[in-house]
Every structure is written in C-alpha cells, then in structure tokens.
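First, one chain by itself: the form predicted on its own, in structure tokens.
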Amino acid sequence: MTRELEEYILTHIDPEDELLAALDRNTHLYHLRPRMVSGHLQGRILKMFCRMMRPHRILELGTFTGYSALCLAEGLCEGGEVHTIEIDDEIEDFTRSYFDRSPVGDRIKLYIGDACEIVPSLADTYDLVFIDANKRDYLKYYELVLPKVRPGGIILADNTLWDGKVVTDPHSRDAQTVGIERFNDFVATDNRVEKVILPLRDGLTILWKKP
C-alpha cells in the first residue's frame, strides 16, 4: 500500500466526521502510541461490518481512545450496545469525553480493567467481537470470547500481520510477535471457525463461528 493509493482510497469512501477527525488528531497530539487508533479507513470498515451484520451486541477488547468503539456503535441496530474494555485507566477521561460528545455515545458501555478478568464476568452473548488489545494475550482472549459469540457470529482480530514480523527471522521474536504468531497458528487449524486474513493496514483476521 503506497501513500498515493491510501489517499485515493480515503477520497473515495465515506468521509470521516468532525468528531472522529478531532479524536484522531488529539490522540496523535496527546497520547503515546497513537498508531493504535483505528483511523478513517478501518473505522469505515468496522461500521460497514455492522451494517451488513446488524448486530445487537458487540464486544471490543482494547478501547484505547475510543475511535473504533464509536465506529462500531454507528452501525448498530436500534437498541444495540457496544461493550468495550480498556486496561489503561489514565486515558479513561479522554475517551469518555468523546463518547459523551457523540450522538451514538449512549450505545457504548466502557469497562476499565483487565479483559482477562472482565470477559468471564459478562453474561451477554455477542454477535460481533473485535480484538485489539495486548498482542501477547490474543490466544487467551480468543478462548475467552469464543463461547460468548453466538453461532454464526463474527470475531475480528486486528494487527495479525504485525508489520510483517510474522514472516521475518524466526530467531528474533519479541513477546508481542510471539503472541500474534501463536494466535494465528492456533486459529488456522481451529475447526470451530472459518477464517480469512485481510491485508488491511496491519492485518485483520475475520473468523466466523460455525453453528
């Protein structure tokens, strides 16, 4: 993907609204690792998944500053909810401020804490799950959320190509790369789901839970 192609794509899809543009800009100005924000293209793709699936309940692991949660909430059915979990309590006020300013913010329920502890306590069944949290724990997250996804539901896992590190020197692996590789290798042979990896940004794996 070249910069020119990316710019072409962004000028030929639905525009980013003012609130999301401000959220993206201020994430880059005021927060460490701003690359973690979903951004315009991925945000429109997440919304489109919701338009196609019409989910009533969505679970997100890894809220960060809330861009993806807002995009997911835009595509929800009337009365639907996004449950989103973020471990970093230092960004809670920033994130909530954008939820409060959004017309779909009341569809979002934010949990602050460790997803590995919170997910088992959730009683809901979800139509769609978006995993975008600690890469070291992707496989653990997957095993926790799969029983909570309805048959025919979708799990989206972000960053599954991890800057191409999944195909570089196998003797030089940081913990996050190892976590992504373990997840990718496991789901590749998991017959409970059908799966495909889209080479979008940093890799997006789509998993469909079999009935």
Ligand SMILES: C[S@@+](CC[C@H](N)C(=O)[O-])C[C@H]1O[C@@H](n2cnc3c(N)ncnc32)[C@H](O)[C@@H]1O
The other form holds:
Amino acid sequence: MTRELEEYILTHIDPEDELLAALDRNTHLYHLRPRMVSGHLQGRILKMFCRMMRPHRILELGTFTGYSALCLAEGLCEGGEVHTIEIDDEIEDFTRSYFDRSPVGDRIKLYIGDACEIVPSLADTYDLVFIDANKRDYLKYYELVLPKVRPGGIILADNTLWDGKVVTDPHSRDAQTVGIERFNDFVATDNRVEKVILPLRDGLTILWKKP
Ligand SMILES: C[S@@+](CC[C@H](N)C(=O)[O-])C[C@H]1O[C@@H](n2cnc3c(N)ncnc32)[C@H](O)[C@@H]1O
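Having looked at the form predicted on its own, could you now put up the form predicted together with the named molecule?
What follows is the entire complex, opening with the chain shown before.
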C-alpha cells in the first residue's frame, strides 16, 4: 500500500467524526505505541461489519484508547452493547473520557483487567468478538471466546500477518510472532469455524462459527 493509495482510500470512504479524529491524534500525542490504534480505515470497516451483522452484543479484547470500541458501538443495533476488556489501568481515565463524550459511549461497558481472567466470568453470549490484545496469547483468547460466540457468530482477529513477519522473518522467534503463528496454524485446520484472512493493514482474520 502506497501513501498515495492510502490517502485516496481515506478520501473516498466515510470520514471519521471529530471525536474519533481527536482520539486518534491525542493517542499519538500522549500514549506509547500509538500505532496500536485502529484508525480511520479499520474503524470504518469495523462499523461496516456491524452494519452488515446487526449484532446485539460484541466483545472486544484489548481496548487501548477506545477507538475500535467506539467504531463497533456506532454500528450496533438499538439496545446493543460492546463489552471491552483492557489490562492497562493507566489509560482508563483517558479512554473513559472519550466514551463519556461520544453519543454511543453509553453502549460500551469497559472492564479493566486481564482478558484471560475476565472472559471466563462473562455470562453473555456474543454475536461478534474482536480479538486485539496481547499477540502472545491469541490462541488462548480464541479458545476462551469460542464457546461464548453464538453459532453463526463472527470472531475478528487483528494483526494476524504481523507486519509480514509470519512469512518474511522465519528466524524471528520473538514471542509475539510465535503467538500469531500458533494461532494462524491452529485455526487453519479448526473445523469448528470457516475462516479467511483479509490483507487489510496488518492482517485481519474473519472466523465464522459453524452452527
Ligand atoms: C492493539 S491494542 C488495542 C487497540 C484497540 N483495539 C484499537 O483498535 O484502537 C492492544 C491492547 O491490548 C491490551 N492488552 C494486552 N494484554 C491484555 C490482556 N491480557 N487483557 C486485556 N487487554 C490486554 C494492551 O494493554 C493494549 O492496550
């Protein structure tokens, strides 16, 4: 993807609203690893998934500053909820301040803690799950969330091409690359789901839970 093509795409899709633009900008100004934020294109795609699926309940693992949670909440149907889990309590106030200012913020329930501990305690069933937390633990997250996804529901897993390291860097044995590879290899042969990898940004895997 060239910079020109990226610009072209961003000027030919729905714009991000002022609040999301400010959130993106302030994430870059005030937080470490701002690249983690979903941003304009992925945010519109997440909203579009919701428009197509009409989910009532969404679960997100890895809130960060809340950009993707807000985009998911925008696409929810009336009465729907986004449950989102973030382990880093230092960004909680920043994130909540954007939820508080958004017209869809009241559709978001933020849990602070480790997704591996919180997910098993959730009693709900979800129509859509967005996995976007620690890359080392993707397979663990997948096993934890799959029983909570309704049959016919969708799991989206972000960053599954991991900057291309899954193919271009066979000697890279860092824990995050290994975690993503283990997840990709496992789901590739998991008959409980149908799956496809979209080469969007850093790779987005879509998994459909078979009824
Ligand atoms: C890639 S960022 C999420 C970006 C966000 N979804 C967005 O699109 O703007 C990953 C986040 O997952 C959080 N995280 C890492 N391990 C976690 C865990 N075990 N439970 C919950 N959150 C976790 C990190 O602190 C970080 O904020």
